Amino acid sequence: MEAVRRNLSTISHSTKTFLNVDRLQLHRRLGEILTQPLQKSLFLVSGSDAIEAAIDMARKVTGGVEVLGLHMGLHGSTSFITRSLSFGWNRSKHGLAAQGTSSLLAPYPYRCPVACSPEQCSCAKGNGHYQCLKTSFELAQSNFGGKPAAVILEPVLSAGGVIVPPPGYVKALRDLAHELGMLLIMDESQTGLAKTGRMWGHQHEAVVPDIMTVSKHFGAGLPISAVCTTAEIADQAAANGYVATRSHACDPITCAAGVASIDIIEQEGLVARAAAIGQRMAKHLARMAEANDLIGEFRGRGVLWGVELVLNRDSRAPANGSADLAVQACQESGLIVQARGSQNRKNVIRLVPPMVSTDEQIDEGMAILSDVLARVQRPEAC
């Protein structure tokens, strides 16, 4: 609130074309956080906008065209690029989708995509050997109408029902991507900057993306993004001709806003309390799980955890109706969650505390989850 009273007093807008004091700031400030070798940055408005542009530049650094995303993500709605690649969503809604757009299969372990049992199921077994993902290569590969430029994922994939790649995954998919001279870029909009437990979810997995995407509370409530690359990447770029922009990209409002979130995160330390809130949700879900079947599967990361609802624990039928029962009857209670997931099944319930919460409050909310699952009926087995 600081940050934006001194900036209304004195520049709030200033053109792209001209540097500024915060947006010099907020470079610094950010590069200092980032994963190297990570370190170079360009803002914009929106989450979509990060997208889109780090997907133009991926295609200018290698001279390529096609893009793969997983078929359980989402990354934005607002341009063309951003809807095609938000297969999560059934980008079917939106008519025509963007050329040098497709899919591979989401790590699930619990619904294993290629349909192998849990036994069997590379992924939940996490020993390195993917099937989901060396067949979705192989048919990208027979499909791809031209050269390819990257592979676009999120270190949890959180609209699509907060679905947390198996160890190795990640590493695997880039090896891969690499192979094929593509990049790999990672959408941290909803994992960056503390939420999962780490500065950043990519860091999980030991993985280091070649693009980067931030937004969400980067700007703590205004409208803020960033792409973030190497040097090396960024060089080439801007070399081949690379522009992104938007007239409200460094307003120096928006950037102070956004120093002022990175530095509010370090100095309360809630990259620590992130994972302190995890933990205490993880031991609360666990219980529930335990006195409740409606739960199939619990997962997540810091304060992004997933509750699966089945109809049966044997048959994993997704509990579309218990889960619709549920967000109803926790917002009645004071308790505000929402149903997650992708396709056909939005039965995950999606809990996203702020990283401010007390232990207190986490277990207050935590009570009402618990309170609300015991009374949830079943209507689809009615």
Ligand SMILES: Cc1ncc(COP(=O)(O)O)c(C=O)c1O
Contents of the next structure:
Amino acid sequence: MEAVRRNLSTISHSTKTFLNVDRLQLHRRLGEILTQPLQKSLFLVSGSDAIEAAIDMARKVTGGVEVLGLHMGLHGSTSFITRSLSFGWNRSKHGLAAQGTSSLLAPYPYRCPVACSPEQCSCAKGNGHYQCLKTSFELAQSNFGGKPAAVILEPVLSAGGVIVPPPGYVKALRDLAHELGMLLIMDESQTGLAKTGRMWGHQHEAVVPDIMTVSKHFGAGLPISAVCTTAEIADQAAANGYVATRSHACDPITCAAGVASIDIIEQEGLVARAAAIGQRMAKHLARMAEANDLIGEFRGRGVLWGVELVLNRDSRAPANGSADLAVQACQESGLIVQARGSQNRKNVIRLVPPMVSTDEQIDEGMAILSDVLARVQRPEAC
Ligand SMILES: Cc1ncc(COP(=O)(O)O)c(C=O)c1O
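Could you please show the structure of the form predicted together with the named molecule, as a counterpart to the form predicted on its own just displayed?
Following is the full complex, with the preceding chain placed first.
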């Protein structure tokens, strides 16, 4: 608030043509917390903007056009590119999709798209045989109309149902993408800046993307996003004539909010706090799952968790109706949650408590959820 107030009474807007101090401070501050070799950033206004710009950058640098996204991923709502890559939202809603966009099967251990059991899943074993990836890339390559440019994914697929890729998957995906000359773009809108208990979601798998986007809580409520990359990629993009901007892309007021939010995340130890909240939530959820067979699986990292509701633990049929009722009942009891999932499933209760929540607040929220899930009906089963 202080940073924003200061800028309101000095300078809030400035065209990108001129550098301003807050913008330079944000470039430096963000550079300090990026995973090396990521170090360069440009600023935009929304998460969707940043994804569009990241894809343009990959296309400029590789000279390719084809972009692949996971079939349960979500990357924004701008026409054309981001909504075309938001397969988790069902892109048929939007009419024609953008050329050069297609999907890869998302890794979803609970409902494996190539029917591997967790024991068979080679991603988890790391033995180099990744059936879902191999199948997806074969199909994708046969659909390519031009040279490939990039693969995009969220480190945890949030809106698609809080899907955590199995260990080894992201590295295998990166290796395959690089073999084809594609850059790896990570959308850290939902997972960046501490939310998963690490500063960046990609740090869990130690796979550094070639290009990364940051948005949502970056501006602590004010609209600002970033595209981050290596010096090498940034230089190449610039040499190839790449440009991405908006009138309000580098406003001192939003940049100051970005600096303040990074400062607060560091000063208040929110990375560690998000991790601790995650451990606390996992314990609560384990107890809930033991007592309630409506819960098929729970999964997540840091403050981002999904509770998948099923009609029957053997069939794993999605309990969409129960999820819907649970969301309403939670809301009536003072707990805001959402039902998420993709295709015909909306059966995952997504929980994203603030990183500044106290233990008591987490316990209270989990008690509400536990009580609601114990009461909620299975309308499909009636
Ligand atoms: C992972 C992810 N990427 C991108 C976006 C789009 O961000 P925005 O709504 O700021 O354009 C969202 C929005 O929910 C998101 O969840």
